[in-house]
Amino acid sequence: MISRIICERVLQKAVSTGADYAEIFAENTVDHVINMIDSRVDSVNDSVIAGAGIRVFKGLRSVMATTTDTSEAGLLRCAEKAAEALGQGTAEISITLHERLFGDIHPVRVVPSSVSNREKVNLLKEGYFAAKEYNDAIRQVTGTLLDVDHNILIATSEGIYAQDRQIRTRMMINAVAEINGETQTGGCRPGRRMGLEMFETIHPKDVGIHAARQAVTMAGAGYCPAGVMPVAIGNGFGGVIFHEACGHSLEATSVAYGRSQFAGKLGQQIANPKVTAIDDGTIANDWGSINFDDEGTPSRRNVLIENGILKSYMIDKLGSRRMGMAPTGNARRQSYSYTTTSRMTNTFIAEGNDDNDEIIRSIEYGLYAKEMGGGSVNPTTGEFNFAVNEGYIIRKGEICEPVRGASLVGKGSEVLMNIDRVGKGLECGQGMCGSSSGSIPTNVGQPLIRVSSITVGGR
């Protein structure tokens, strides 16, 4: 994208007023989206995001400027603006860049741009019509096939010059079902950091059936009763409860400023001893995986909680300066126009030793949250709420009738202590996580777990 020699000149300009660190983040991203509704292709859209962000530090001060002009002249003007905004001073560092090859642990066999729109539409139709024809109760289906080709370059005053190509593919099928005048939705949205070979193991028909089955099940369900009760949370998207209730509170974005419920608690017990939680950006071809983060730090496996003890935070460079701790490979941003912050990659509760069937049998009366929906959290207090996309009442140790309208409400520090069973069958679900550095792809996951007591919202 931009030559090493030009990057050296631009970085030297960026530190010219006394900055002690400078970086260039340049990108060229192509998104290709096919949408279906009313049994036909509604739109085929291509979008391109191209530009560069130049950021400088001086101590704990940070300034960023952006530009869509990635010529040498344009980048130098952008660097000059960042340098001027930082203040007056003189350059004290000389910059020499060395190319780094981090290696790619996410091989792509079928690059989406090499496949015709007709072939992509056929894949989407397979998932779409599997949902539409699943049951007479299905009233509407929407489908999307997304492929992203995200090319980035990172150059820093620490001598890093590195490039990466991140290809991701995702199919999203949403269905609406109506039974006795009641409508409910269901969805399935798998994605991977790979090309269209994803559909060799994730079959479009199964995606559509999952979405339609969930919609029909929930449309025929009664309302969930409210109250405090034990809850078994299913694998896969159940992991969103850790992501929201705890994950955001372990990011330097909150911890470095003391705005986290877990600030200053390294080495302390913050969860039940059965809980081990990990953020791992190195899992091959997973949705949230990266070779290196958006500051050029290699991705790695970070054990956040081990047997209930807080072991690590997720830290970017600016957070590192504030906290006096090393970066962990978690600096991420939606695009060049966002300032990088610490973010999750693939975050999950590790498998435990409890038997899944025993977990269900252990609940006299409670809720089985088979699949979680979206949620939100206040990282300072840890207070959260989540929708339950698909839930069932448990009576006398058996999963019984489906219920709709359920939500889980609580506080992260409390729910972590109340996870008293951790089973088998770790699975992950794919989503887009929003924060101050924009919307980024993240994986959430867990095996089946039991929360001994939590507030269930319903009727």
Contents of the next structure:
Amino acid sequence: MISRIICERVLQKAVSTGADYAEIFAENTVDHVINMIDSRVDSVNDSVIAGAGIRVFKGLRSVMATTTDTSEAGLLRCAEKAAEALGQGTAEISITLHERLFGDIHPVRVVPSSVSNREKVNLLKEGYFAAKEYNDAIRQVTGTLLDVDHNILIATSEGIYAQDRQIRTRMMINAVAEINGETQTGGCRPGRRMGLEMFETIHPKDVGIHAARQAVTMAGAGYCPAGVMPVAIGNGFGGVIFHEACGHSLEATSVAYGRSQFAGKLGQQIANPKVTAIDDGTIANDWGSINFDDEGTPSRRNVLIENGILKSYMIDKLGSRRMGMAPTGNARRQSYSYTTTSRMTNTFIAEGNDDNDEIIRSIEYGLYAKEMGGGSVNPTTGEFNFAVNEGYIIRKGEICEPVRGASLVGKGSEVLMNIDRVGKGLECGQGMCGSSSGSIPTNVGQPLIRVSSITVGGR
Amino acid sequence: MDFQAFKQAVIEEAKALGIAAYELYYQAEESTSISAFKHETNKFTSSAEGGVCFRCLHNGHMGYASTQELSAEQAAALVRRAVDNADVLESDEPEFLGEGGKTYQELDVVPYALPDTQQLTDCVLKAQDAVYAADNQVTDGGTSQAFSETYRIAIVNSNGLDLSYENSLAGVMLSAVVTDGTEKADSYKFKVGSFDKLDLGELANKAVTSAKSKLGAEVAPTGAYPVVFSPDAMADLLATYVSVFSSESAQKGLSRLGDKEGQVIASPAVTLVDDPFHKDSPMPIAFDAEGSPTSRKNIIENGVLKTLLYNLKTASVAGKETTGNAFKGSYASKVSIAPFTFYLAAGEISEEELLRQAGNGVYINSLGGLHAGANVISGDFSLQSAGFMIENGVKTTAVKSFTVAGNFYDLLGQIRTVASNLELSDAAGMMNFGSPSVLVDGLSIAGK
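Could I see the form predicted in complex with its partner chain next, after the form predicted alone?
All chains and molecules follow, beginning with the one already shown.
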């Protein structure tokens, strides 16, 4: 991409008005998407995203300028714009860059861009038709095969000059089933930081069957009852409860600005002692993994909560200045046109000591939220919500009939205390998380857990 | 190279490959934004972004490819990639490019001068001061942001279409965090338009009043009550379920309204309008993403579905004319369908009268998790809500952390009354939503 020498000149320009930190984030990304609907390949689209964002800091002030012109002249103009916006002054630091090789712990065997559209279509069709032909109740199926080749370069006034190539692959199958005039949906959306070899372990057929089975189950389901009750939340994407109820409130984005219910609570009990939660960007080939973050800080395993005690926040460089704490390798951005902030990577509740069968048996009347959908949170108040995509009533310790249309709402600080059983079988689910620095791939995960009491929105 | 030079390079490449039907869609945005926190500016962003989407007909299929890198090398690659992508398509529905030579509505837009960096800075600092001055319960945490933005589109195709559009706008966002010592609540307000007419004090007061009203909120009791949605909450619900009115969704079996044109689908109180030229739209436009003329029309009129929203392809499938609702989410997206300013028309009575009609129920002015708790295909929703109890026809206790559940298709018929207080949600794009307050029967509330 851009040579070290050019980066040095551009950074020197960026700090020319007295910035105490400057950074270039340049990218060249190819997104490739194949969509199917009505049993046919309906669209194939690919797009090249290319440009650079230059940031400068002085104390707690930050400036970012972006450009699609990544020639030396274009970058210098962009750096000058950033320097001018910072104010008047003279250079106080000089720039020397050293190439840094972080290594890549996410090997890719089948680079998607080296595979023809036909071969990709065949993979998608395997998943698509497994859903379409699941049974007669399936009315419609949509399928997407997505691959992203995200090449980034980061150069900072601290001397880092590093590049990374992030390849991600994802298949998404959504099925619509109709039983007795009632339409419901089911989905399955696995993704990895991998090439197409992902489908050697995650079989497209299973993706399609999973989506169809869920749609058919839910189309035959009655409405979920409303009220406050105990809820057992399944593994995998169930981890969205921690992501919303706590994760966002531990990001410097909210903590550094006093907009978090958990600000100033390091070392305090904020969750039930059964809860240990971790953010780990170093899991090989996982969806939310990174070698180093978008500010050049190496990714690492951060224990956020240990036995209910708050141990760490997730911090980017600007947040670190406000908080007086070191960056944690969580600075992320969707693309060069978004301003980096602290974000999650692969965030999960660790396995506990409770027995999964006992967790279900312990509930006299409640909900088993087998699969969760997305959610959202207001970190200032801690109020969050998330949807139940596949739920069942638990009666006298037994999982009974499926129920549809449920969501769970609550306040993070209260729900964390109410997680009173943590079982076995940790798994992660893949999502796209939206925040001020755009939409980024994140994993959520957990084993089976029990929340002793939470509001179930049904009817 | 610039767009004009890139365009020529692409057209030459297309001709060389024997492609007769093609289109280039160019979009560029330049924006400046300044934020302030605790009375100091803390963030300045200046961005320039743009890209070109090329699409072409190849063996009857429409191939797409796009790029942000305007170079000779990309010009050639773009055409080849679009052809490659068309090669594996299987749909047998006919594809169209827009025709040139159409007449377009003249827009009645009064341009205003965009604020410069100094004016943006003054605005955010004043906004911070106004929020802190509004009430002594205001605490740190609120930010202010002011921005200016210029947006350009150009569509050029082999059918003689050659259109361009430019729009500039400015706006301010401010958020307020308040505390009563035990808990915090927040609210934000957003206003787009000329800074000359901006009343920051009023905007700050609105945000602070709204945040304060949430302090001490209780959890609403579980049950079935009449529900009044505020203009913002109802507009959010409309925005979430907008694809229900898309002929594309309907033709694919993803909306239930496919065979309902001309039929009653909503209560007689409901008239739903799509207006590309609305006077309060921040971005009125006379042509859609295919270059077809846009038009104002009723989608639902007194409960009857008059028309779905169409583009060239879905109109051809249905044997109709396009309604001028072709839409691209970004320049790179495939052409789909969306409305412009989409709103529920005002009724006759005031919100106060509407509350009296509700008697005892729940007033909802905030909905959360719409991307998750609302299923656009089944219509089912169960959404995090906040607002007030309605007792004896007036708003009383603040309530939060409850859900409202129902089904959007049913809700259209459950709307008892629509008030007269139509408001558009503040947005900075081409797609906007609006509604007055509405009274709905038959929804379920889950709380304590």
